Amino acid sequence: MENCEEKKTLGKEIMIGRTRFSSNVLMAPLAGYTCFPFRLMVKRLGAGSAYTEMVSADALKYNDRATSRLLFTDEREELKCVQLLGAIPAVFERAAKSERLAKFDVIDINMGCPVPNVVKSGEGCALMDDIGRASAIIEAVKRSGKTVSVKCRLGMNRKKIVIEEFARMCEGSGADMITIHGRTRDMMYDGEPLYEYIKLAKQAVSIPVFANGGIDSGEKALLTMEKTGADGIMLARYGFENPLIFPQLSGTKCSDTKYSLISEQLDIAGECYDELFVLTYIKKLASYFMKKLPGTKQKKQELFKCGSITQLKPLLWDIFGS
């Protein structure tokens, strides 16, 4: 385990608007990954919050199965956080005030997704190129009375880094928190984050600013805090690869192993979803857990051939328990 003795401010409780986050080590929303069982797990391990997968604000008007699955939660999830994607302020306001989001405490607005079809629709990172519209969306969501956070990038490219102005706009429009992925849209998920711009944004506003991007170890988490002066960090894919980073950074007592975690996930997912979804989710999680483990190529092949939970259980023990 990496030495996080000098973790400085990591692991502390923080207020976001009127909402208390038990830790300033957060889990990012990840499409296809941050389902209800996973959110429960990382919060038990010390994450201060964990958001749903990205949900289309417009899709909330339909009572479809896919959106209902994204929004699934129950009383075990004490702090409920949802992320919305869209481009129309009125649609955001309707969604934020809807009965379907009544149970959620925090709404995060996705203004950072760099995927081409999202950007072409004027959503995600495209909103950083339309500050007026972005402001109207934040104001619309804020009228719901809920705590509002914004997840964004530095700008569309290195020649158009707008994060200082954008951060000030977020605060002025009513956002309670900003999470900044320290890359521009054209960098996608590659390259060293540009920490200095997160620091400039942090210095430009008084609301909490969280740093995101490129955090794949305890040391990198501390380095990110040091270089940005952020109020906390938000882990993304590394949180899925190694959830045990959460107790390490937050100081939460933990005796779990990857086997105990994935077994628990299998049980909780089985309570909430159909077998096909459970199989798909557990295979993805197990595959992430196996990263950097030696000699797992054959095991991965066996994993993805499993056609039932009955077949899956002994294989999970063979991979992680023995």
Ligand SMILES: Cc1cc2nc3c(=O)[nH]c(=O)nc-3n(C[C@H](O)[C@H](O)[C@H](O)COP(=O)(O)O)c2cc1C
Second form
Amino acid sequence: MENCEEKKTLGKEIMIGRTRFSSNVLMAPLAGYTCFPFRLMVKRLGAGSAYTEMVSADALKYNDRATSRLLFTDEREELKCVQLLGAIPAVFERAAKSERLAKFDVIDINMGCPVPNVVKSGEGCALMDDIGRASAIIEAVKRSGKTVSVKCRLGMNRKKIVIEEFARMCEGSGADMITIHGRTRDMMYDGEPLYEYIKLAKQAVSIPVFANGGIDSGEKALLTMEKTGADGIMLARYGFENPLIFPQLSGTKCSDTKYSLISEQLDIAGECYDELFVLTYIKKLASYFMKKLPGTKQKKQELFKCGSITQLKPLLWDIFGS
Ligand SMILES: Cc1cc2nc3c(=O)[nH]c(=O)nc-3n(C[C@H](O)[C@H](O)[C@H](O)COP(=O)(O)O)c2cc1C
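For comparison with the form predicted alone, produce the structure of the form predicted together with the named molecule.
Zooming out: every chain and molecule, the one shown earlier first.
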């Protein structure tokens, strides 16, 4: 697949509430991965938006280092999108209106996280089982005046697929967009998404609906658009593994290679974070970049032994540069 020029379904700009997304191919929030340098990179490559990983709405009241790092951004990131996790409408409202989020244009509400501790606290995907509370949260965030999106799944399990009703509730409560991960909570991150339910939800509302889950090639991106009738797609794990999919899908001109991308990431991350964080991030990125490269077991071992950026640089050249 060369690009999406012929079908014109992907790479189109789209209005989400009053916010313009330059393309309808988006990058998902990924905890531990979608830090500021990564978001800058995918936006430059043609992603219409890229979200911070989930940030606890409640934790915003503390000035802790971990939350500050998650929220780090600067003027280079033109469209700033943050994702919040929580269960209490008043906590969301305080967070959404807080000075710490003043610079963010879009707030996404996590209603899809399947992790047991999160669900037990009534957060993430548990909100799909508590539609009144989910609605109150959307209304509370909306009172900040910002653009509000919701990221959810199909429901808790295959016997409890509620996405049509849930999508209607999101629209009625004021959400400007919904991203639907086409799996149920009990599917976690495996198995083929049930795209037909995304289609039903799309038909039930008039706000933009984005399809997410299992998109791991250009062909799959187009197929997902066809199967769901969605307004756009959100890439997650594959977007991290191969950011060059963004120019391919969005039609953005680019002469980057995996080596140029990772070198740039090393430089930007080096400006923003301490060495330990940079090492951890670049190692994760490099091992995802190597995922489908054959015979890289030894290189991966060398990568994980690297104890400094000085050691890392020649290894990255060895793996991706030559
Ligand atoms: C390691 C990891 C971290 C994730 N973190 C988040 C998160 O912070 N917020 C969120 O809404 N979804 C999160 N997700 C879910 C993804 O955004 C996405 O919905 C899911 O991976 C399905 O898309 P995919 O099959 O294309 O990867 C995470 C998924 C993974 C694998």
